[in-house]
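Take a look at this single chain in structure tokens; it is the form predicted alone.
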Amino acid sequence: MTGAPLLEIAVVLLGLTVLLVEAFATTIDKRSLAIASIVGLAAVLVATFFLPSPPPAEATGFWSFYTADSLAIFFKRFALVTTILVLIMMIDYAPIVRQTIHGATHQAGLGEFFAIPLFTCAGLMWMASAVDFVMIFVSLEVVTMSFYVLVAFTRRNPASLEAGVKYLILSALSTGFLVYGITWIFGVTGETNLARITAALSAANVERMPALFGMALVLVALGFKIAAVPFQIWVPDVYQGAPTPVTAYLSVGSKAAGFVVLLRVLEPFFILPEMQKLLVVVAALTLIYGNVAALPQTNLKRLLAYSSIAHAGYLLVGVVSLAGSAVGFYLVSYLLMTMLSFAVLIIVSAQTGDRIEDFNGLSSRAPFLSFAMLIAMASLAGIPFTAGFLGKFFIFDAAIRQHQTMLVVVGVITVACGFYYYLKVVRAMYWEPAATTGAVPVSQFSRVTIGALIAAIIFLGVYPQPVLNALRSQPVTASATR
């Protein structure tokens, strides 16, 4: 066995340690727990670069449900980096948590607020390595239950409580679809391991319609996770009501986990031609709905919610085009630009609010923050020399190679829509007069993090090779030869 399973164990132990310290060390500054968590996750991240070579692909024993291939290691690192960035944002968000949770001390709730993302991270890492439907289900539930708590964490805020209830009910419904779909697939193939399901579906005597029905049910559950149409109804209200760092975590972490599972699960089912046709329709509808619904938004968190749906559409184009590397690079670019936009939003909204008009004249009050948001919006829109541009370029290039002309046409049109609603934020910052005066304070920790995100977006927009090299040997690309 390689050391890969130890990564998740280390993250779980770190989370338990933070909870224990929080419970018994009542006099410390609870924000130090977030810093300790960041250091611990950074150590695990470094350890991923020193893992021994993974074992050969097997479908027996421990490796029948767990894999340590290049895709898994890449998305483990993705989950770790995402969680580190979320914890940094949570430090800035701590004063708001203090205001909304009334406990025995003024720091009540902060320790749990910093600890729960560690368990979410462990679940995301397990999902990256899951190659069996049983482990996919269990790891998905670990992530989902952690998000139940995080979304409704500021429970005295009615919007947050409403978001938590909606997320709980709809997520539980999607879990039912997932279990029912797995049951149908198991009934047809007699297997839950994805490699063995592939072999079973290749047999001439397999009943394809029940297998297709089971996979359609699984797609409903995964469609909820990635916010694909028509399973996106929860996104705007949950994103707007949840604490802003949790919204960022949902937008990036949950979406990435959903797509890595989708890449693995779809591989055996691309044998069925109906599956690709279904995904083409879902991708097109997701692109159209996400971009059109974002046009009239005036609240920035809600705008980013619909933007998240739109980006799920672009990622689905990559999945349909069998472009694992393009999907991976797009997720990395989406991580950088979404985390950057939410990092700025947390700092500004603490002073004014989260409406677009609250950003009026930000360039005169906080030039650094306005420049950071400019880079984030430019990358989300897909302006050249940003990571977002190359992400869309790779997706569309893969779609052209696979002759997905309709998706390319829809994608190009919806990109134009994106320019309008993303640049509304830029116009507010640089052209509208400021409604308030006074500088916006930025901590040194946040300033360094925001600067690093800006540099990464521009660097990958010019030189994407480091990420592309890390994404070699994607399992999904094997499907292209079928």
The other form holds:
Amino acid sequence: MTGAPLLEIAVVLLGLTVLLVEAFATTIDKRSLAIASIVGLAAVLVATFFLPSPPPAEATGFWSFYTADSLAIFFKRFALVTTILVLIMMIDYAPIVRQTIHGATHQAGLGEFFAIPLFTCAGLMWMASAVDFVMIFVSLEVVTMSFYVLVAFTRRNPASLEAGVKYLILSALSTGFLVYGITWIFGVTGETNLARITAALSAANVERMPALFGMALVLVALGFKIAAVPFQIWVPDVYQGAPTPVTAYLSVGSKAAGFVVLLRVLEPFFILPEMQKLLVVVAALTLIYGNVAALPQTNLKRLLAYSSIAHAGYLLVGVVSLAGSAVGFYLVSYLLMTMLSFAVLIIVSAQTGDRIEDFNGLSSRAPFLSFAMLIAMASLAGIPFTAGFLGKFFIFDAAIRQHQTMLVVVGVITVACGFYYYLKVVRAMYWEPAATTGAVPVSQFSRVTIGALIAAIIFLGVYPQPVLNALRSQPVTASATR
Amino acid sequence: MISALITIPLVGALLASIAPQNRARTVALAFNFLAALLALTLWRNFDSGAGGLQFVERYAWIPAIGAEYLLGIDGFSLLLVLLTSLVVPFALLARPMSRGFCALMLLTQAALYGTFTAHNFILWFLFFEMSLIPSFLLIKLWGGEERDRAAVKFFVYTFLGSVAMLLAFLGIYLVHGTFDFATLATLGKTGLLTGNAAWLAFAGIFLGLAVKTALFPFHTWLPDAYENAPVGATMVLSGLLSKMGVYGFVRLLLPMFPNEMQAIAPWLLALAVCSILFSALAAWAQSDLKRMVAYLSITHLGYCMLGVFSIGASPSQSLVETQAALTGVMMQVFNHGITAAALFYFVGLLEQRRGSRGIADFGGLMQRTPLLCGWMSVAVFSFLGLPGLNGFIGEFLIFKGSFALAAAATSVAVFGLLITAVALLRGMQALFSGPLPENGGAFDDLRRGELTVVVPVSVLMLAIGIAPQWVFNIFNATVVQMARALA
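Any chance you could show the form predicted in complex with its partner chain after that form predicted alone?
Zooming out: every chain and molecule, the one shown earlier first.
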């Protein structure tokens, strides 16, 4: 096994280097560290396209915990792109971090702010490759630990601190569930490797109840990561309190990693039919809760938190329908549109605030930003010829094929709810009179990034084939759909 | 070939948007010239004896959802492509406008070419929606006093209609797994869907198309939009965009839902008749010239709908009458496109000269501006269906066909012709004769540049009116094939 693991090693080394430089070079502009990190991650991203074709996954032996199949590579790229975008947002967010940290210099703390996401990224990349419960646990913890720090990073801000504590406690609890569940499954099968667990569970004389119990516990932990009902309680508060780039990171990176693991464990889990029924219920509840609770929100960051729950619901419909590539495509579209809305949110809220009414009349003050937000909201709502539409379409298509009629009906109704609350933002931007005047400054770097995100959303909405091709011929879906 | 036809205006839009402000229109017209040349080439190489699709371009696009890049031209498509190539440059010549305006017009043109030639729903819908955004912006940015309200109303109406249509097609896709128009039409013969699902799908598609054609009672966006849009945009809206709805009715609803059409045909015919009579009466009551023509446009689209619904009422009764009605609908689509654009052009000229467009603001134009009045009368008489001009042909054929298929509705609808004539002639009388208004300032007659636009269009109207055979030849084979498929 060479090639793929080097990617994570490179990212970790990059993170360590950035930390060391920031510790010793006290006089440099810390934002150059972010630029260096972005360049480094971009280099790793390019490297993923030149990997030697992976050897068939080892059934036993040292490397049996790690896979480099196309799903893994796809989500490694996903993690890298997410992290790059988050770092770009962090540059815009740096002034607010400075305000809330009183250090020796005006740049104290910024270096860590740029370095920690690199370790999160490495964790996400490991998670994409994890096919063993021990590996899943360890990589999940790498991600979670770094998020503990990031969520509470603006520590003089009470809201951020509250978010940090809430995330810490609930996340630790879910970790407890995960480990406990893993031990039950290990107790039944004597294995931690997913493939070997599948084989063991297929045997006739396996005890089903303890295995089901263990899987339900694992599902609780994963439900926490992907913000599925009833494990979503932490989401609105943490999303609202955390620094906005971290919120974006949580809602995209953390969620995507949760779904990769969920896709990986499907094969052993779905041997027991009860698990599928359980997931159907969770998906329906998540759809209803996320969309209905989003309706009355007046704070955009909180609205996006509920919308993130709602999208977890659509993704779960895809998972239940065993549509790995539909879930993958949905995650990509979700990445693009969520990042776009958070990028605009960061720039606008730096000037006014993050309530929806702060966006009133934005179209006259910042036509480019409001157009970007328009595209993001249109895509989140699922308007045709944006990536969000095709994402939902693929999911519902797969659900119909699997005869999940109830989920499709619930899904279509909740899409209508989504139209209401996403277009509320559009209405504020284009139809309400502006409370303040004056243009909103946008740095050139952000402008290019936002432009690229808009282009990507529309391109994938019209021609999704590149992503579908990258997701094709992956073992998980191939075996899961049959 | 067809892809090139769609690409030319797109490239033109790009260049027009970066061209110097005073050159933008020239760039736009140059690209229109290219597009028109290509459209004429298509016409020349078109085998008018064949009813099916020609110049087919077919590529895989998103195999996972059955979306194909499928372009093709049959007689009806070719007719509308030619109409588009004619009306858009005409609209661009109406008034010199900024580069943004020209670019958006070209964008609309590309969307129209696409809508009229795409034969896979996803692709068709892409173009269908693509036309919406530029026209929304054209109204919102360059419109009249009430432009914001009119633009939003236009957008919300057509967008909701589109959403309903999209949901209907997604439902059909989930049952049949295809978006291909031809396949769906074949399936439609035996009933595309059953029970309530069929009615839901029918209602969704009907809503989307009815809003676009401004069928009563989904028409209320139209007078506002037409009145407030800048004159060039109004010409394109009335001449071309409303035709997308008629095209959709003939291409989608008639072949895909024959049973449903037949079952509620009396109601649909009643809607068409209401559309004709009420809007004609409303036109009579208008004091604003542009708004009057807008209402009369609804009347004329109502004739098209009368033809379509009467075919739906009893498709198998008589092949000859079905053909007559279909021919009439297509002819009316073509003629109304030219005539409505011409009439709005004249209204634009009057508005430009006087600065207002209330009927009462004018009077005695015959003395000062005989040329303007003379050429305008050609458009007016064509609009009210005087024999010898193009407007007559389409209306006559629609009535001929629909009388045999749905006699009662047609008999009532004929009164629409009378009211239209009264409304238009009343307006013309107030405009052309009588005393000059007191505040009437200097008022130029048609200038040479305007004459070079007006004369060819009027000659064309006359040519179609006297010898319409060359237009029939474009779509005759297609009509025969369609009528046979419906029977």
